[in-house]
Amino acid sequence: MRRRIARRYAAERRFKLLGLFSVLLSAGFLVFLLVTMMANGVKGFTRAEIALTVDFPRSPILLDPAALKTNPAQVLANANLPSVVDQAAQTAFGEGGERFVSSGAVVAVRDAILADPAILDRKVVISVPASEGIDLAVKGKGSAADEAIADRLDEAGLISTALNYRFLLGSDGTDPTTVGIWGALKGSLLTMGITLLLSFPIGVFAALYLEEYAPRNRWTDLIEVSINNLAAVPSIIFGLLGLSIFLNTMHLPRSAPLVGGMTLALMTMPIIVIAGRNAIKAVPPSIRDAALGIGASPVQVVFHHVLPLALPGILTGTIIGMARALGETAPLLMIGMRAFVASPPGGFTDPATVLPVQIFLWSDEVGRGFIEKTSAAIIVLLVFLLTMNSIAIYLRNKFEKKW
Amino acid sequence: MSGAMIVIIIIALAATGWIFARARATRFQAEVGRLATNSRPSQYGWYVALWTALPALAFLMVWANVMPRLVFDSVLSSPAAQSLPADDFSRNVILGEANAIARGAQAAAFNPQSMTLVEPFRDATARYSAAGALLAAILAFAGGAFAFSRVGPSFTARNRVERVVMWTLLLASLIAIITTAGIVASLIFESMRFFSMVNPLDFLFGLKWSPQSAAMGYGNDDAFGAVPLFWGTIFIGAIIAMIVAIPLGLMSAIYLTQYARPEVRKWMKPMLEVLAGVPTVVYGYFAALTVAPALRNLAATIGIPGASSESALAAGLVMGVMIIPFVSSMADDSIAAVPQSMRDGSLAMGATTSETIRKVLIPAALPGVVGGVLLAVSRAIGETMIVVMAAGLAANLTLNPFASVTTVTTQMVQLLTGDQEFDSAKTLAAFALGLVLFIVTLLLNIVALRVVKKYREAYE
């Protein structure tokens, strides 16, 4: 018997255990996960940059100092910036010393004339971007080859680390160097624009009307359904939906804001009704009571009374839409969203691209520099959810009440 | 004038009538009092603003659709236009690119004839913008000189506005039946016309999937038979995902329901769920770039044939652990709802807690646990990313995990990514795959709510 109870209470302790296992299991692959992201992307918010001595009289450079004034960058543009780097760089380092800068190296030639039209009378040291393999390299994760070249500029002094502040404010690119993730994160806020302005209000009024108005009938019932339906539906069919009638119907520019935003608003809004239904269904009854007591309208009652109530448990479903919207993907490739785009979107007709797609597509190079950009956008992608989600959790917390 | 004017012109007529009307409305409020009136003060200049605004952007809307013909109309009737080719294809590409060239979308002509389509596009495009913003004001003016003259001490403009308030409420809910509609309507009109090109019988039963062609058609070499897929999606998300989430989920629950001190609770609960919020983009960059490869060196170490980069163990896995936080939750809810005088009786019996929660709670929570396995399933069969980027595109029939196996997703992207030839079986496919898609998961759905709701009533 003794014996039997013991075993039982092994039993228990080995099932508390299996339960606290899986528990720390998915948690720790969580951690893994962000563990992971960030080892890989935290260096590509640096970049290795090289001292390029620059002399720029001897240069074959083809400016006219007069035009210099008046547009200067028109001026730097036609000026074949990129054979004074290579010039720059192959006296410095010997010859095939062009391959250890970046492309981007010209633009950092360029802002350093604009911002002091003078060098160009003297020989200057100029902090340009490396390479993707010595940059790589310096991060650590080289090719032998390379990391014999980064050491040697190392010890020569010319190699420092600085934040990569182009990857903040460039678009995509081929040479992961030179690439940016504002272009996508221009792209995703212009998207998230026009899905908040049409799913919030289209969410609220249907919530509205379904919760406080509409009578119980058979449509109410088909509208009641196809909602939850729709908050079920996978992503990927509103990609199909939103190519087959805003593309091919509607003949809306393809790879826009605007048709990405309609996408996703489609698939936001179920999410927005059935969070502001329970936010409006938490409105006690005797405040409507008491406001149709005192002889207002049933339109004036919910929008002066249960409107303002509901609405931060309404805005916290909202944001959460918004967060499950802003890291979605599928729906987007299927309208387009996957171009190559070289620069920031002006518009919302403009061809454009969102950071998960711009995940997504860096994914796809065979470039090795590529792996910690995408990780590092990533990370900012990772850092706008959770902030969403915090804010949305704060919310919750504040206005919670109990009535 | 360009359209966002004339709709920001419009709408601050709008705001004008308003403020009139508002300021009537309070004078003569003040002459006969505040109860002899209808309706408040704004409730008047709501009125007026709205039969400013409304008619004259219903209007605008309809002009949109309809200017463009008329200007083609115009063109064609033009002098310039009669030495156009008479075969309609040629002759709609000069006129289109004449016309893309006066709206100044396009910079020069391939073609020289557009050149002289030009002048009379943009003419044409003036004259008729210019009569639809005309017409346009002119309906807002008489809309709100109408509205305005009824607003008197005994006009219920209250009633009206709300009316029209409730008719807004009303069209916003109906979005939905409208997009469940244009859902299934796309789907299905695409499907049709796929399946007038492939068989239906050999698309749902053959085994062998390989689009070749994306010109015209149905090429010989295509093959659509979707079971390869089928199976891919079932062997990742409906076996190998559900081997990892059911388990961890449901234990999850347990412990956390059961066995958890609250703090740690509250704790580990948001942390579970945040593995719900990582974007599936992120869980398949995770699966290709750190989890696939290491599982194929697992594979090779202990000498697993045709181990690839690209596993649906790979996908499946990461797909489970997504998926945890769904079944945990529903597990959750529906041993929550188990009464407890159940797992009092238990405990009281002598049971052990483990005991009760096997042989009481458990049981008595299964339907539950059930519709929460059923909507995971349908999620992860519907779920796109990681098997794109972690499953590979090869249509595999196969049971080894460490082989590459294709989704119906996968295939969704992959056939609608490239070309855009919309009368290709290839890309048509997509759609059919979709129909598909779209089916099993609302029944899968269904099923799982009916599931969920009975097992609810059973206790209350």
Contents of the next structure:
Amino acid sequence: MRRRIARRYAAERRFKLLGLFSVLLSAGFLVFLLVTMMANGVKGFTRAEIALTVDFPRSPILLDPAALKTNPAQVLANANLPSVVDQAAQTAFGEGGERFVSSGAVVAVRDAILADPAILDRKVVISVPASEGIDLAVKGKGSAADEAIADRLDEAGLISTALNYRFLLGSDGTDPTTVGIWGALKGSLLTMGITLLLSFPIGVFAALYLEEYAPRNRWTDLIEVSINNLAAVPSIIFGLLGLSIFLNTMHLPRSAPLVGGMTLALMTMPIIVIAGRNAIKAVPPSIRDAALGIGASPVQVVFHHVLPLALPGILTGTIIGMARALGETAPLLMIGMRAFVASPPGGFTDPATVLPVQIFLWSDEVGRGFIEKTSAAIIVLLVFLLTMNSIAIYLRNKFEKKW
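For the form predicted alone instead of the form predicted in complex with the partner chain, what are the coordinates?
The next block holds one chain only.
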């Protein structure tokens, strides 16, 4: 008897140790991921800037100051600003000095003129982004030649590090010093909005019907089995479904948040239906009996008592479904959301991309500067995901009731 009790206690201790080991292993992988991403990606939010002296009266700028007041964007687009930047860099740093500055220097000069057109009459110093090599050298990841240039500029007091606001406010590009994440983030917001608007009400009503009203026969069983199987179907299949229905049949715009959201809604709905049915099933029958006993109709029982009590469980399933949808790439690639989009989408039907696809595209670039930009984009994706989950958990706790 004592041996049996001792073996039972030993088995319990082994079970606890295995559980603790599993938790620590999972936490270790999570910490490794976060530390790696933070180490590689934090510097992606900053950039090296060079103080470039521009002598506008002696520059080859092609600009009519009077026209600048009427249509500044068009005037500056035709003002030969790239040559102005190249000449200023060569004057300041010698032959080949234009390699020190990024292609985004033109944007910095343009913004300086828009902020103060009076600088066109004098020599001014403008902080412009450094080239990819100089930027990496300042961050300790560049080549020996670039680090020597960076040290020379640092000794002259011409280089500094600043917040890379363009990364937070810009869109995709070919130069890692000028790319931004806002276009993909806005595309993700629009796509997730469509996904939630479609999948949540349809999934909840489907769960209510199947659990409260559907007759118990073989057709209902077939539908339930199909929904359970759909929750485990690979996401690429939903991409093919969206390609076939929304693009080839309905001829909706390709690479649009509308189509992306509808495709992801197809993938998310089965998860919400399954979670919703389990939450509705968990409501005690006494709640229904009590409501019916005081004269409530069956519809009032469902919408006044069952659904509010099941809502926290439904929101939990919605969190899981939306988190999966936010991280999916395969179905969005099938509907063309991997295109090069250089400006943020203006609406649900404009060409757009999303954060996972943007990360996938940058990870495939050969430029060394894209490595830290990829990690920085992953940090943005994690923050976006945590924000969404935090809001959903807050709503779940707000509506949670105990009985």
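Numbering follows the first chain given and starts at 1. Rigid core: the largest C-alpha set superposing within 1.5 Å between the two forms. Remember, it's a predicted structure, so these values are computed and weren't measured experimentally.
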(message) Once both forms sit on the same rigid core, is the C-alpha displacement of Gly28 at or above 2 Å between the two forms?
(response) yes
